[in-house]
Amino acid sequence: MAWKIFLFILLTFVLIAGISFPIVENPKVWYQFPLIPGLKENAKIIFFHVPSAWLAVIGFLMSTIYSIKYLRKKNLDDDAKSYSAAQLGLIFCILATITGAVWAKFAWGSFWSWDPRQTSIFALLLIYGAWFALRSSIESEDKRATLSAVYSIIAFVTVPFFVFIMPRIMDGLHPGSADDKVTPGGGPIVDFRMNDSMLVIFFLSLIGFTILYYWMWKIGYKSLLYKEKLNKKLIRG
């Protein structure tokens, strides 16, 4: 119980800081943050749409992990929990696209650009959907267990490429691509520096987000788990 104290204060503190702290040209006060050209008051959408984009990854990484572990051991116990990460994992792609979308709306002029991350992520939307319809697909649970776990394996392989590699390698808008440059239809390339209490306010966030995260999947594989024994039982009954 202590812990769900704890998580509901950080969240909220950074809920406050990160919506309330004042952006200023030159910050003089711990509570200040620093002017970014391009973006002025949408850069604190850093401190959600990171932790999104990072909680998307775990979500995807905890389900290849349990996929291997059932394919080992054949305990549907793992299928319901590496179902659960993939869930989660899908629900916080969805909200790290949106937010970036709104990032890009005001530091490029456009919510969608197609640049290498936008694309990258569109692609991971695409890949884990798929899997989410395979699944729904197959009635025999070992099998649908079996070939899930297959399937989260090989669309783990490209999560590193389309998440950590293709950006960095292709010329983009977003801060981090090859070169950074600007392409028709473009807007500016944004310059993000953060100082060092937006540096601690968005390192919070993506602690409060992740212990979230980690609660959130104990309650999903858990209920998972009490469906299918309620469903054995009115089957047996």
Contents of the next structure:
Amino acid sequence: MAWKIFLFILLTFVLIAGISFPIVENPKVWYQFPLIPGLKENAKIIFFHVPSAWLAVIGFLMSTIYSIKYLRKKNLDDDAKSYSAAQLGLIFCILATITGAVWAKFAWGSFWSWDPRQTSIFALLLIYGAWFALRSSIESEDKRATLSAVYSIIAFVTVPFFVFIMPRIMDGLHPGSADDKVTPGGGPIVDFRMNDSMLVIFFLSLIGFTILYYWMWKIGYKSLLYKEKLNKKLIRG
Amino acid sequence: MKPYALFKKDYHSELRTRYAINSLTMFIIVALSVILFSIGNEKVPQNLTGGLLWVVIFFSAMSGLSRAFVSEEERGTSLILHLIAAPTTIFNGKLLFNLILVFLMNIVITILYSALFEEFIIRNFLLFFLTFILSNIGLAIASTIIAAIISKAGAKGTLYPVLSFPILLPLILISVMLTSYSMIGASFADAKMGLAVLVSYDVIMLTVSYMLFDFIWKD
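Having gone through the form predicted on its own, I am curious about the other one (the form predicted together with its partner chain); can you provide its structure?
Every component of the complex follows; first up is the chain already shown.
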């Protein structure tokens, strides 16, 4: 219970800090954010957009890990865990896409411009979509679990191409693209033009959202397991 | 020797019905003529033709390559294959068949395409040749393993392009980029990175396919 209260306080702080702390040119007090050229007030999206993109990837990673576990042990509980991780991943993937697109309208002038990172989040959406389509097309439980596990592993090995390679060899608008003028030659996504307080709140937000994700995932797979048990009980009468 | 025997069996049954070859040829003609009709008398920008080539290649591959495993399930012969050969052998044989089919198909597409589109001029031919070979190998591997998954699922026809597209996306993006490089006549130093990505894609896909094919096949 204690960690739930901690999570509530953490996320409340992140929400308030992320939205209300002012952005000034020369920050003097700890609660002031520096002005990043080209981003201005728009920079605040980083506290909400980046965590949801991060969770979309984490959801996919967890789904793949439990897929590998399923293929090794053939335990259907692992399939339920993988399924619930992917469900949450899809939700956060949609959130990241929409928040990013709305933000891009104001910062870059159009909702969608096929920047390499936009391409990669789009590919992730497609993978999730294909994965759920595959699952819904198979009736038998074991077969469904095996085939979707295999597909999620095959899809997972293409992810490095989108996350690490494409953004560096193609031109783009995100920080860290091949033609970024501040960090030439491409750099990490979190470039350190933020000041300390901004970084701390950014990482607190990442941690808070990750714990939230873990909590939701646990509830999700438990409900799947209970549903399974109830079904079996109903069949036995 | 056994993968070759499996390939020969597929080859003979293909020659008997000519299902894949006929439908692929017709599909290529249909796809190309749709593009030609929609362009009409307009002048196409040069780098668009490079992208359109890969559109034709992708959809033609999606129309014909799932046959490798789906035909076995439809004829009910997959159980016999289970008995006579190890999973790796099956995969090798099917991969060989799909490789040859992809190469034949893409050679026909490229020849027709360069005859029909005047703007499609390759300036660095060797670069285009390398891109062509590497991406064909990748296309054949990825489509073979997805075809194996599809053959066990319901709704085979519609699911195939849906499952293949995210897997093939890195390959297609890099191939489009390299094709446009070879059309403007860029040097190898510029394209080095892209070629390396294609090679690593092929190697990764091949490894993953061999590791996972057992799980698809044995159930």
